[in-house]
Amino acid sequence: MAIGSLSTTVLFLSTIFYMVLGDDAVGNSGQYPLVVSTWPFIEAVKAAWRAVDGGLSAVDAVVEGCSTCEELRCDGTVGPGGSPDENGETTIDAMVMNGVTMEVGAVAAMRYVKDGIRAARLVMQHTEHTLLVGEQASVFAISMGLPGPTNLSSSDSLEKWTKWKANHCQPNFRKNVVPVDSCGPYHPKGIMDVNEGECSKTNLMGVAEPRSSHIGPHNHDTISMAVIDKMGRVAVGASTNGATYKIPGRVGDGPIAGSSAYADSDVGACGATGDGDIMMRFLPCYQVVESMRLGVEPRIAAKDAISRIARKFPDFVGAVFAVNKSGVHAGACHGWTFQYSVRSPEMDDVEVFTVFP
């Protein structure tokens, strides 16, 4: 095909897209530095501007933001001292990506160091790897000068584990399994059960059953940022304490680019958040970033990367922004109301957009 044709084709498909899609928020910064962040996490935002403002770089400032948040402990899904585990232990999954070289750093499920995003740069600074998880993640960041090792639990994660244990571990991420209503020890169910397809749960049509309902903005959430700095430079990071409840060991999206975040220099980034288990089959930022290299506008490009995955699994939550190299952004979201905040030079402070299902 032609250079002209495509760039037709691409243009007319965006043409469709919105006549079908309709309205979502979307704005246009104008100009560098540029901070967005999913959900109204103002004061993370205002860390990262803050960094990035004062001429530190895109990585620099995603760093500051989702520190900022992780030491508040955003809405108890970020940082220390939230989402327990079964065992009623917290752990971190982070990362963080320099859209410029590529270079990707990342920790999961680790246990004993609060700084999530911190310890993802330093496997980015210090290695040739791109993800270390688990309590060696938490002996390298420590090693690397993070304090620690620290108990990541707190009164109001343990009380939430007490409660939890005593309405028999429900909800619960276990599926397949007996007993049912209980703490287990759990088993899997006979082989003629699994064989009879329990276990991949979607219908002829190819579409996944119902999911559990627990899964919400308060239990299973995610700060994902992306920055691009004076120099037009962009990085993205995420950092999350991980789904209430998760199995232990469960890693979810936080920590995998394009997934959680991706971000290039040469085109954009993406932020996302919600039902990882699900969006992480998806890779919906590094489809989302790709969308935008062939010249789809933001909106169109993070509606799209939503309607893949609901069109296979209808009861999922989740959400994306996206933002193209020259400042235009935009959300969309699938199964419940989406915020997500920005702050460049043209605004007196961040402000929120809301993007509806």
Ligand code: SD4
Second form
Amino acid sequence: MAIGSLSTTVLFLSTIFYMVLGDDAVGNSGQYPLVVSTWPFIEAVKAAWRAVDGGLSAVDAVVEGCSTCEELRCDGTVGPGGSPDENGETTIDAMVMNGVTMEVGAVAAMRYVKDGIRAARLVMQHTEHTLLVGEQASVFAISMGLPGPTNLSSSDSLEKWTKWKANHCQPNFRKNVVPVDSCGPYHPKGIMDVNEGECSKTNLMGVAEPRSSHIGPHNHDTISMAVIDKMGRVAVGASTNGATYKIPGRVGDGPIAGSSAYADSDVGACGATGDGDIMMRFLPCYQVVESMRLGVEPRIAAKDAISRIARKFPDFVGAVFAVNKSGVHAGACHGWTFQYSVRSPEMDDVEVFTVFP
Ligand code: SD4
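Requested next: the structure of the form predicted in complex with N-hydroxy-L-asparagine (SD4) (the form predicted alone having been shown above).
So here's everything in the complex, that chain up top.
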């Protein structure tokens, strides 16, 4: 068979393969720009698409996209007014990464400022630092021109918190403490009460016992977004108000480069969502991008990163999407059904892809 017709056949077969696989791994024509986001955050993807299609850089398009979700309070878990902590306060974790320069800007547990992703970009563009936290992050963001101080609570978040208090602060993220089934103040269980097995909550195979069941699709949604701009530059960003009823001061995976997202313009990008307390121990997005650098296709790279976590934490809930420089994208998940959204030049509108565990 002549080389030409062989490659035509291969192209034909791989097209069929992608259509049959559907959600597993999807290619585009390789034309930029491209926007990929966790969950069906359609308006956010549209905003990023308008920005990047209009000529903005990948970094600025990521900021436009994530910022739209913050304004819309996507799923109540992005932007202000969601995920109250034990004190009823909402705080924000956000990160942006430039895959050309590998610069990162991030804010964690930021109070009183609702513009998480814009604050993250200010850290990246106007400091030599990578991550600012808590009240000092807010002071910095406001000093650089963002609106604030603002009360980040909403009637929804306060109602949720009030019900939780009335339910004796259950569920919560405490372990090995007393009291067990009521609100604090909490104290460590006496040393005599906690043996090593209880404390580490792992069995002899190193597999963790189930975590509390309060982590699920509706209290754990992060926007994590990747954009490839018209010049092929890759950027990622993430924004979330974290976990509901978290212990004040808790920071999730959102502002951690390599965990919630990672980008390298030579390779591609990854975005993650899920139980950040577990996921940030594995840096799944760093793993995805580095696997793709070695030539692993996005579908396998995504599955491998998720499997590595699931081997140690069989009950964890999480997902990643992977996209390589050619625009081939895929997702993998564990413990829930995952959806991610894509807009590319060959699509008339944003398309949502579903991935099953
Ligand atoms: C966190 N990963 O703070 C975030 C929350 C989230 O989907 O919603 N992920 O753990």
